[in-house]
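First comes one chain, alone, set out as structure tokens in the form predicted alone.
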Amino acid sequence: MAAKRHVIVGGGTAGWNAITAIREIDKGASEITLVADEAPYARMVLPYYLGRQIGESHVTTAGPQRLAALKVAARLGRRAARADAAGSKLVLDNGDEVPYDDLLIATGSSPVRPPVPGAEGANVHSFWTLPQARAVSGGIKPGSRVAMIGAGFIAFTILNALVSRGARLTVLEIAPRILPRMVDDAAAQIVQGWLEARGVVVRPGVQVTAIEDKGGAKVVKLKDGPPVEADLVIMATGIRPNLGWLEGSGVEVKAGVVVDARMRSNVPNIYAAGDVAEGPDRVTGAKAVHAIEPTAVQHGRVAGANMAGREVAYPGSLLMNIVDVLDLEIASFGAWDDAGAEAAVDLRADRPAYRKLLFRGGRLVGAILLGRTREIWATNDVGMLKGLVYTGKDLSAWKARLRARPQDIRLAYLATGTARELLPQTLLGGPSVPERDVTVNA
């Protein structure tokens, strides 16, 4: 009997999980071919890079001799043209065509730059790539001038690397405050605080409409208030799913590659995983396209499982970003915007603290968490929130607690059993195994 072979276009977070936990379950049993325009990387350790905490060595997840030891048969520096979903065959950009069994889709996402004019000049990068890291790295020394269009999760996540390399940082922001997709009002009006205190320009609510050279430097124009200059501009104005090669195939897409709680796509052999997947979201049942990296390690281990013939089930992924911005913890859990929703709200902003929980009847469905890093309420609560929200237990009995006083919740995690719930779950039902450890035989 042949052996079955599997193809995995994309060697990011969700591609290369896929790819350990095959091998996890198979121990080489199958043919992997993988197929990346760049070798297999960790995107988002690219901020610990630009701040020089780490080298380049270190931003590598598998390089050509882990890809041997695993037996996977690499096809770097190519893309994916087109799926033939009819013929099981995937059509690379130089032509080729690679025959699968099944199809693992794990393209990741690309930054994506407003039509401003100059947006493609000199001295102006995006932050998504190692490619672009490196340019950003190169292009600062103390002192820099640095603007930063986008103050958003992506744009958080490089800030520190920014201070600390001794940049002069100026963030515009076309919403009218910070972190819109992360946070409300009253959190973004702490953390603009905190930023302010510690030497950054924040500028909410302006629209950038140029960006121009001015001898050696970048002025970047705006519809309303004075121009910023600059040495180096930064857009990080979002991202958008690798896509448009599907068309055509099949497979149908929305906002990404709808899946089911297997990962499959309505074409059987083909799945998806990471910022390119459509699929449960954990909190409201529905299906929810979830760019961030814990859900791309979840689906690539789900997909890569089910594609080595063990049935798993995926219980859906969590809405969540938490960052860390020059020692102040921001997090936010589920559904943190709803409307809707019951809320009990902690605002202390002289320590600073802040507390948002959100409730639909006894269920918390949604949280903000903002304090200090080093105090101990900030740090562990986050884990917790997370675990209440993301085990939806029935919190009636506590309710009126934590509406009294939201910051107080530990007694309602232990009480209602929710770490004993989380501790024994894995993924693929069985041990977790590091992924270090995930060899093949001989």
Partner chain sequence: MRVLKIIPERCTGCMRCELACSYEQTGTFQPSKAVIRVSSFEGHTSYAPYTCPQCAEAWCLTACPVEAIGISPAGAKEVADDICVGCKLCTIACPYGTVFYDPDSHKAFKCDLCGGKPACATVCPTQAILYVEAGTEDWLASFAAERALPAALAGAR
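Whichever C-alpha set is largest while still superposing within 1.5 Å between the two forms counts as the rigid core. Keep in mind that this is a model prediction, so the values were computed, not measured. Positions refer to the first chain, counted from 1. What changes on going to the form predicted together with its partner chain:
- The two forms, fitted on the rigid core, differ between these two forms by 2 Å or more at the CA of P424.
Alongside the form predicted alone that was just displayed, please also present the structure of the form predicted together with its partner chain.
Keep in mind that what follows is only the chain, not its partners or any molecules around it.
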């Protein structure tokens, strides 16, 4: 039998995890072709590159040697232009055709900018790719005035780096609060106060109308207030999955490529994973695009295993984020914004500490956690909250207690046997193998 031909489009988190999962299982028996316009790297560590904690090579997940060692034929610098599902071949931007037995769509997302005049001008940057990170890094000097447009999660991942590089920062957000898709009002208030006390200007509820040039500087015009002058503008105004190339392919696309529990699209030999995939959500049971790293990792591993012939059903992803800004830790899990859930809240007046637990019946469906970094890590709470939301443990007996003391989750976690339920669970049906230990047969 001829070796199976797997074609992976996109070498980011999802694509790379699929490749290692395939090799973990088949030890090199199949052919893998990677088509990617960028060399494989982990974009989510770019903030640490900006902060000069790591060099450029540190973001790379697989260089040429590693790809060769895993017997991956890499077509780097090439884009997939079209998928011919009926003919089972991929058409590249240079017209080359790559036939496949199965195809993985792992093309991630791209940043989007609001359509305001000047949005594409000089010294206006997105922060999503390595070249963009280089450009921002090269544009900052101690004392530089930086206007950050957008106060979402991605913007927040680079705040520490910008401050540590000596930037003077103004954060502009169109929504009435910062971090609108990560935390609620109460948490956003605390974070805003914390940043302001540390010299960051934060202006939620403002709309950018234009970005103009004035003697080498940028002027960000607002509909709702005085303009902001800056040396450099960062646009962190959201992302959109890279789906355009699938038009006309017959692959079903909603917010992302709709996939089943095996990460398979409506076309049986086409899979999708990561930011571009709309897969099962653990809490809601519905399908969703999560666009977070842990989901991309798990999607990639499950897709890879199924492509390699190991039937693996994905139990679904949990939406979750964690970020710290100037030593304030902020995390949220699951349906933290479920308006129909019962909320248990603990908000401290004496210090920045906030906790919100969201219940549907006896089940914890979401949580928000906020506190000084030092205080948060003196507990086991971050992971335990994840475990409680992830397992959906029946906490009916504990609800009164948790409502009275949302800060005290440890006993509920231990006594309900959450760890006992979790320990036998593995994503691929056995102990995980570190990527670096995956090898192929000679």
